[in-house]
Structures are given as C-alpha cells and as structure tokens.
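The form predicted alone is given below as one chain in structure tokens.
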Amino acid sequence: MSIVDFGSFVVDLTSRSKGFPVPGQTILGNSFRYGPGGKGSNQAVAAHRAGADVTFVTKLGKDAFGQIALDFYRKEGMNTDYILEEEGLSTSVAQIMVDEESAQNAIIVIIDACGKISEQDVEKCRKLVESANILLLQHEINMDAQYRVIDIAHRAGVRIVLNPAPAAPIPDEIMAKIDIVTPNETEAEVLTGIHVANAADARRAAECFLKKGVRQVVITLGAMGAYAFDGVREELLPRIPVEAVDTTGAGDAFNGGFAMALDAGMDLFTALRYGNVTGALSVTRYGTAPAMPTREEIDRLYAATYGTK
C-alpha cells in the first residue's frame, strides 16, 4: 500500500508577534524562521510521521529555496525520485504572521514553480500515480496539471482523496472522479453554497457533494471538531483540547493522518480520528511540517482519547 502525495513546496517565512498590524501600520515581531511548508509538502510529511509509505511530487525551482526541500526530505527519510526542478522558476513562498495571543496565522502564499507543473511532468509521474493507493491532492498547483492526475487515477482504480485548499471551483467531471473530499467549513461553502456553523449545515453540505458524485465527506469545523458522512452514518467528532501556540498547518496535519489510516485499511471515522488527533498535536508546537508527530505520538493521544482500536 502506497500514497503519492501531488502538491506544493513552499518555504514558510514565519514571523510571530503580538497582534496583527492593520493597513498602513507597522509593528515589531518576536521571531523570525523560515522552513520547509505548503499544503501538499505539510500533508506529505504528516502522513510519512505517522508511519505511511508516501512519495511526495512536486516542483522547485533550481535555487536556494528549492535546497530547503531537498535537504528537509533527505533528512526525513522521504523519497525524493519524484521531485521535479528547473531552471528560471522561484520556488514557491509563503508568508505567514502568527499572532503571539491567539495563536491565529495569516498567510500569503505566492506560487510559482509547483504552479508550473507541465503534461510532461505529469507523464513522468504516470506509472507512479497508477499504482498507488490513494492520491491526495490539494489546490496549491496548477489546475490542468491536478486535473491530468486526477483522470490518470481515476482511470487506474485509485482512491482519490482531496483536500480543496485554498479554496476554487470543481468541474462537475472533476468533482465525479473524486472518492474523498475534505474541505474545512469556509471551503466547503465556496464549492456548495452552504454556510457551515453546525452539524446540520455539515450535513446539508455534505449531501451536495455526494450529489456531485464525491462517494465520502469530511469537513474539518475548527474549534467544532470535525464531520464525516458516506451518505449512510454521520457523525460529528469533537476538538481534542491541547493547548494551542500555533494552529498554521493544522489542517494539513489533520489530512496527513486522515490518509494514512485509509493508505492502512482503516474505515471513514477511523480515519477520522487519526485525522483529529494528528492535527490536535500539529498546534501544540511551532511551525508546520516541523510540527508534524510522529505514529507514536499519534497513538499514545489517539489511545488516550478514543481508547484502543
């Protein structure tokens, strides 16, 4: 079993503060670091901590950023064969302030390298992504390049799950070939419609998604927790309470051991829980794909809160 992860690097250049400063002002941060980021790279990286086989597939730019990434994955361990780079492209960069008192992040993200991914690159990684598992996917690459790999899946039988962030507009031929999505409530009203603020709102959204062709729904509702609904059983999990210092990445941490319980046989709401706990853990430390647990974390807190599986 297998997942190959096709997505985003960007370098998080992360500065912390006390508040955020309005248009036109400027104020004095606490710390400054920059490491290894994006939504594709943050849920590569949580998914292998939790103990899957993952190959991760983006694009770098051949330039100092683009090191970053090659010498974080070698130093986690992860496979690298699929890391494409070339010259005259920026790697991918992300801005984020962390606000020092509520632990909330604003983030700029600006794409350029994985946002360029080519036909050719995607016929590169062909045999790769027919014989996985599961594909997941997010929004942080160009659309005709995420759109050849989801029909690439689709046609071999494998199990897509897709993480819509940031969110976009879905083809309705796109959204039929999708097995899982996951979006957190804002992304799941800009695909549906719906304002999601309770269970019912989930429900209601996730019942337009299985009208779409989507077979499984997870959204992920913040301080709510987190709602799955295989157009069968629903349930609404409740947040793990943690002491939170910085919830960038949390997200990403939640899908990463989300697909890792599925990549390992595991039902819908038994990945679910991994999911939750996974991202539980993610904001009890500083940074995102640093932040990232380990299975041994994950299954002491997943015995703590949910008992044994």
Contents of the next structure:
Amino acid sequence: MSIVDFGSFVVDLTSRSKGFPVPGQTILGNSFRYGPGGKGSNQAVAAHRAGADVTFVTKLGKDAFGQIALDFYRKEGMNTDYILEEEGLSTSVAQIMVDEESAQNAIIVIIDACGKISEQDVEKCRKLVESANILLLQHEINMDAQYRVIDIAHRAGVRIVLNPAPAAPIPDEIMAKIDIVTPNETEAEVLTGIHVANAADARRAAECFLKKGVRQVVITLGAMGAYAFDGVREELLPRIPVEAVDTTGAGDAFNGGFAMALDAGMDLFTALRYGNVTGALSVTRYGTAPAMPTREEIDRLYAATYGTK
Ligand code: RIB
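Okay, that was the form predicted alone. Show me the form predicted in complex with alpha-D-ribofuranose next.
In what comes next, the whole complex appears, and the chain from above leads the way.
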C-alpha cells in the first residue's frame, strides 16, 4: 500500500493579529513565523504522520526557501527522492494572516517552482505513479502536469483522490477520471454551481459530481462538519468540538488523514471519520505542516469520538 502525493510545496509566512486589516489600513500584529506549507506538502505530511507510506513529488527552487522543505522532510523521515529542484526558479511562498479572535485565516499564495513541472519531470515519476495505491492531488501545480499525472494513474488503475483547492474549473474529461473528489463548500459551489449551505445542498452537489463520472464525493463543510456520498449511502459527520487556535491547513489535515485510511483499506465512511479527527487535531496548533497530528493522537481522539470500531 502506498500514497503518491503530487503537489505543491510553499513556504508559509504567517502573521497573527487581532482581526484582519481592511483595504488601505495598517494594523499592528502580534507574531510572525515562517515554515513549511503548501497544500500538497501539508497533505503528504499529514498522511505520513498518520502512518501511511507516502512519496511526495514537488518542485523547489535552489534557494533558502527550498532548503526549508528538504530540512523538514529529512527531520520527519520522509522520502525526498522525488523532490525536484531547478536552478533559476523560486520556491513558492504564501502570505497568511491569522485572526487570533476567530482562528480564521486569509491567504495569498504565489506559485513559482511547483507551478513549473515539465513533461520530462512527469515522465521521471511515471513508474512511481503507476505503482501507487492512491494518487493524491490538489490544485497548486501547473494544470498540464496535473492532467498528465491523472492520465498515467487512470490508465494504470490507480485510485485518484482530488482535493480541488484552491477552486478552479476542471474539464469534464478530466473529472471523469477522478475516483474521489474532496472539495470544501466553496470549491463545491465553483465546480457544480450549487451553493452548499446544508446537507441537502451537499447531496445535490455530490450528485452533480457523480453525473460527471466521479465515483465518490466528500465535501468538507467547516463548522457543519464533513459529508460523504457514494451514490447509495450518505453521511454528514458533525465537526468535532475542539479549542481552535489556527484553522490554516485544516482541509489539508483532513485530506491526509482521509487518504491514509483509504490506503489502509478502510471504506469511504470510516476514512471520513479519520479525516474529521485529523482535521480537528490540526486546528488546535499553530501553523500548517508542523501542526499535523501523529497516529497516536489520531487514534486517541478517534476512539473518544467514534469508539473503537
Ligand atoms: O491549505 C493551507 C495552505 O494553503 C498553506 O500552507 C498555504 O501554503 C496555501 O498553499
């Protein structure tokens, strides 16, 4: 069993303040940190800490920010064989503002190196992708590379999980190759045109994905929890109540825990529970990749929330 996550690495430059500035306003913040982030990398770290065998593929610039990724993965004991580097490109960065009162965030991400994955880069990873149990994807790399990887995985019968974040339109012929799509409510609206405010809306959006050929659908709903539909059974899991200090990367934690459980052979609805638990634990800590929980922490909250079944 193994997961290949083909996605972004981004250095997160995060400031914390009471509230967000409005256009034209300067406010005083309370702290600043920088560290490893990016939706692809965060999800790979979450799945790795949750106990999965993960190989992460991304592209870095040969610069100080790229070194942050390499140092972090080595410290975590993650495979760095497919971390590509290219002279002349800059490692991607994100400016993140976290509101200390609501724990909400606002992000601007600048994709550079991981948005320049070439056809040759994808070919180097062909065998790796073909041998995966699960291919995990997001929307922070260049789409031509993304579509090539989807095509390779689809032909090889690899199960493809797409977290379509940040939201971007997906051609129907690509959507039909996706096994499981995991948008949040706003991404679901962009992709289906259905405003998702409750479980009935989530069902209608999920049916729209199924009509496009996707096999199973998960929609994360923030404070409302997480929803799954496989065409027959549906379930809305309430959010697990925790003391949130920073919600940045919660969706990534969810996807990492969810992918780990699928890779371990669990069904969609059990994997939904693992995603929910992993997401809940991540918001109790500051940061993105460094906030991902260990398998021991996940198992403890899982048992406390859902019992041992
Ligand atoms: O999902 C959170 C992530 O989105 C951050 O780590 C940031 O890098 C952006 O990619």
